[in-house]
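The form predicted alone is given below as one chain in structure tokens.
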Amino acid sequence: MEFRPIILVVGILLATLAASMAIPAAADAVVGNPDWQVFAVSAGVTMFVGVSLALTTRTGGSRLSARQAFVMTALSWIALTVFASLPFAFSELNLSFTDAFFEAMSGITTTGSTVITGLDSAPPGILLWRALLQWLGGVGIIVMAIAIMPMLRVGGMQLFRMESSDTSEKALPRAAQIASALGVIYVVLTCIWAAAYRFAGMTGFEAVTHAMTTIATGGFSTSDGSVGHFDSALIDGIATVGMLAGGLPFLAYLRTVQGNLTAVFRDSQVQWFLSIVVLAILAAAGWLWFENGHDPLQALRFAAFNISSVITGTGYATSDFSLWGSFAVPVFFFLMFIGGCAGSTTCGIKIFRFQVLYAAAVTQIHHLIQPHGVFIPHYNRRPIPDDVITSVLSFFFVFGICFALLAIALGMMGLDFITAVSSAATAISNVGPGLGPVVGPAGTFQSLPDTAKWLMAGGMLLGRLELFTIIVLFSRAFWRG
């Protein structure tokens, strides 16, 4: 295999990073942090080893096979979360270095745990970091599911493949334009909600934060008690709209600039998504009022903006929903796994595959039925071919298999059952908090073991990367050609 072009994309990838590192150096600086030394010698750091590997790697093919691109994959996402790490382990908080790779991990990968507690008192560069971790890794991703995941095939993806041809250098350059006209979406979005925070009464410095982890449906707050720090039924609402619009495709977004402004709703990833969140807000929102009491406003505000937050895999939170009940946590521990649609900046199973799947079974019932039948499964009004069928399937056993081995080892390190079931669901599914009062809303990762926080590390970076995209490195046949 060449890995030239490899280390020439992780290089560039490493002195972008680089640059972003000045962004909080110089918030530090303004209020006379002295972390700012500490994102200024990190961004160096960084800055020399991402310069130092492009140059020295410089190719003039574009080719990428389908290998150099599961191996670019893994590798650029691991060596950005070392490097992202670097502010972590430096600062004032005095992070190991374990738990500054589990937030570096956490914030790339757009999940949203955190072993960081004193958020309200941190110092304004380590906020601002995190925050820009996880809307560098909410465009990362949609970047991805545009650009590589269709060419490698994974779980489906190959169902949102924008050439017949599976040849790279003819998918690349028109990913890359298109790649360029998402990541402006991306920018406007942010802006806008941005703005929207700031007249809803946040300052300036938490709205902009919050509005890169809303629209990166990240979920890293300002302050240790998440937006419900706030108290504002405004700001709730804005934030609720915000993670729903985070978890559309950002192709349908594209295509409504272009013209088509039906396009997002055409979608039926999109009607399927939404459907699924107004009946689980209303659910939620009804045993809100009747259970426990709540007054039927407050219900529908709290189970809209937490039912949002969990499906998204945002992880934001306005209350303990841990506590709601014993009909409200199973709903949320299964809204753990649903996750968006595909080419959006959310996680989990994605609704496209739970499409796949229902379509699937409902022409096996209808060959039961009818034998000698002709039925073929649609998606989106149309044919889904069967190799897109069998990935999905895999996909589906795979991610079980995993969430499964994930919780047993957890359960192995000491912790109880809610909490390591729990953690490796919102691990896998890149959700952020768990369940319980040790990892739910109302908690942090803080007091796990530190095998457990690289288990869990392992666990966002298998689930944000499509799961595939990771266990084929450990297959001799891959690396056998």
Contents of the next structure:
Protein chains: 2
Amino acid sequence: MEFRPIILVVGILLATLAASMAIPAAADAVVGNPDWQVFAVSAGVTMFVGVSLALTTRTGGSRLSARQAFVMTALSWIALTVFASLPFAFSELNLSFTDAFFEAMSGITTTGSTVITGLDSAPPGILLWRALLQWLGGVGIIVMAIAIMPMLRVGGMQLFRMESSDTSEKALPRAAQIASALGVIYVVLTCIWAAAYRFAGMTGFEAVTHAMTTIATGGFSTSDGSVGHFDSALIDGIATVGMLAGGLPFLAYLRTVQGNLTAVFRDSQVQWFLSIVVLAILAAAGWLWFENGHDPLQALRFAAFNISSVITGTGYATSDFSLWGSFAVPVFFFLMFIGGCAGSTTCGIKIFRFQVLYAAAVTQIHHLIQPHGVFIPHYNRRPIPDDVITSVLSFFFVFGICFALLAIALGMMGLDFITAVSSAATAISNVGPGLGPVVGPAGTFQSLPDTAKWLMAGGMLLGRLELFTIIVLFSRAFWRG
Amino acid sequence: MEFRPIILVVGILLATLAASMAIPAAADAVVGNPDWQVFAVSAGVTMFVGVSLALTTRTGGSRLSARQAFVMTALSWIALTVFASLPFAFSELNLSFTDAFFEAMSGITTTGSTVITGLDSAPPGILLWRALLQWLGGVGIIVMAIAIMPMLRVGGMQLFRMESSDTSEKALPRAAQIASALGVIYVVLTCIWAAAYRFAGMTGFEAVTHAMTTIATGGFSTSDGSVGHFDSALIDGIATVGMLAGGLPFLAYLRTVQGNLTAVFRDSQVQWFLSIVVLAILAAAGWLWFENGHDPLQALRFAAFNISSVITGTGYATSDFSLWGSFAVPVFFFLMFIGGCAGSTTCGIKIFRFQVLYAAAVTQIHHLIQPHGVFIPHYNRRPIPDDVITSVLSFFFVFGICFALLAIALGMMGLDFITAVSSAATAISNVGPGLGPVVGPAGTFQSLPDTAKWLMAGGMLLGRLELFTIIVLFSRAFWRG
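Now the other one: the form predicted together with a further copy of the same chain, given that the block above is the form predicted alone.
Let us now look at the entire complex, which starts with that chain.
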């Protein structure tokens, strides 16, 4: 395999990461925190490595093969995480390299699990860096979903090749241009939410960092109390809408901007997603109202915020839903797996796969009743190609196996049952908090053994890259060519 | 739909059930326990209903359609459960109808979850009835797997149509004859294990009842302490081999009897099943030895027994594995889902489905690496037809959804997380005990609210009949014809 074009891309991405380290460096310098030097040195090292890699591998711009694209994707995310962890490792927080890597992976994959406590008194540089990582990770995954995933045909993502090429034929000729347009939409949405948060009473700094981690469905906050720290119904509402906005397909936003105003809501993914969210919110709010005796409006506020946070994999919290009673824990546990729409910043199994799985199951039932009938499952009013069905179904199976193995491995590290299974789920679905007293919304992952943190970081990467992007690399057939 | 042939079958089955009630009646009469009257009256009522149904619906023996077969299967199991619960409801145990129905469903589906405590002092009739129900349920499912399931093509069971018809062409001309031959093998195995248990020190009564629930992978015992009550390494070993024997495909036993001596071990299902079992036993035994400080031989004995009990869905216990430490709980949780071979008495997802899913996932990976290559998944050295792959994958998805919904529903009943998810898993996989302090191997399901018991009974039936047999009945298309 020709590695040079891969190294070139990794080099360019590292240089970009280095440049972005200037922002927290500046923030720390402004308030006179000595950590600005850590960011400056980290930026220097990262820039040096990135530029060196890029310069030594300049090529004539050949097209990447699918195999090269797999290696490039995995290598880029890992390299970015390693260098992104430098500021955490050397800042005044004094994190171990394990903790720094965990935090960086949790950031860049938009997971939002944290090992840091004392965020309220942390220097602005670190807080900004956490938010920036999630923001970059979020836009990175949107671009990947358009530009790379359909080509890799991972877990049914080829379903969206036709969609994006549809658009490209009509309006924008190439994937790169679509990606830039989506980037602009991403920036605009972030600005809107920053303004809204500022208006609702956050400081400018809080507004910007929370806007970045809301649209990225990341979930890092500037307070140990997460968004609950602000204790404001308005902020909760803004965050709820923002997290759901981050969970919609960004391509649909592009169509809306291009004049097709109802594009977002005519996408069947969006219809399913919002229906599930509304249903879950009503059920949870009803429970909080009737069983827990909350005021109905407050029940709705808590339910809407926390359900949206978990289903989109954001991971903000305003109250410890582990304590909502027996009903809530299994609901939140299974919600973790769902995720948002394809082409959004969310992770998890994702709505379109449930639609494909549901269509396949219904077809199956019809087939059982009329063995000689011909039934074809549909998605968005089009027949689903056979290979997409098999891809999606295999994805679901492999997701289940990875989750089970990760949970068992975490159990072997000494984690109790709810901590082990919810940590496995939260990692692989890029949610953020787990369930139970240790890693629940009120806790952190600090106390976990190092091996558990590495395993979880692996799970986050696996989930973020749709499993197969990583798994193929472990196949002998891949390296035989 | 013509219901008469369906009612005829239900009537015949009820008459058979009534006849089998004579056995516990005799047992109670011998020891002078007044419960013999309960069995006699229950037998009378059941016989009357069964014979009436059969007589009023005598038909000219037409072939059943697939739709009739679905209704017949579901209706038979439900009717048998209702009448089987009569002795529980009216015996001196004084169970509520909910408890009686739960116990009967748990018996007939070979689950082995119980709501009864004080087994050690219970009259022999009830103990025999529990064992008989599991034994009849076990042979019922083997016969169904040969005679009905391949016709219903549920969850990939059509994979075994070719196998059974292969055999039938060569040696035994018709499904009915194969079924009778399997019944004989089932009786012989039960006798062998009864003799072995008797030899190992059980009383004759204990030996017979345990042999019945071992080969049926049922798990009802005559003691609250389950097999742990006997505290004998020899009995543990006999039970371990017996549970695994119940988890093998009975058709392979038939081939062995017909002279193909290695047939059992050349079946790839069996190879996978035994490999997984051995691997899990070694891992658990190693853990008990190194981490918990057990004597190595004792570790192997406990591990072999309890792993075999859970993976085959038998549900016997010799020690509360919930207390083996953090490692054990997730392992046992996920083992619950696996099950044994198709055509055995076990439930769960079953090994052949994991083989098909694995083959599909590997094909998927090869396809990702070489998008234009042609890769065909194989099972037992034969290509797997596309519709089988889709069936199996849909089964896995529907299994996951049913499990999640059942766990959430049980959470709503007030069960804590581990009780809710493990009860859902143990019901749908027909295992027996759950995990945790309430429903773990040392507990019972007695304390659960009635609604939870009904939900679990529904889950047991759903799992036992391979989900789709029940689910199709809820589809409008089914009743439209």
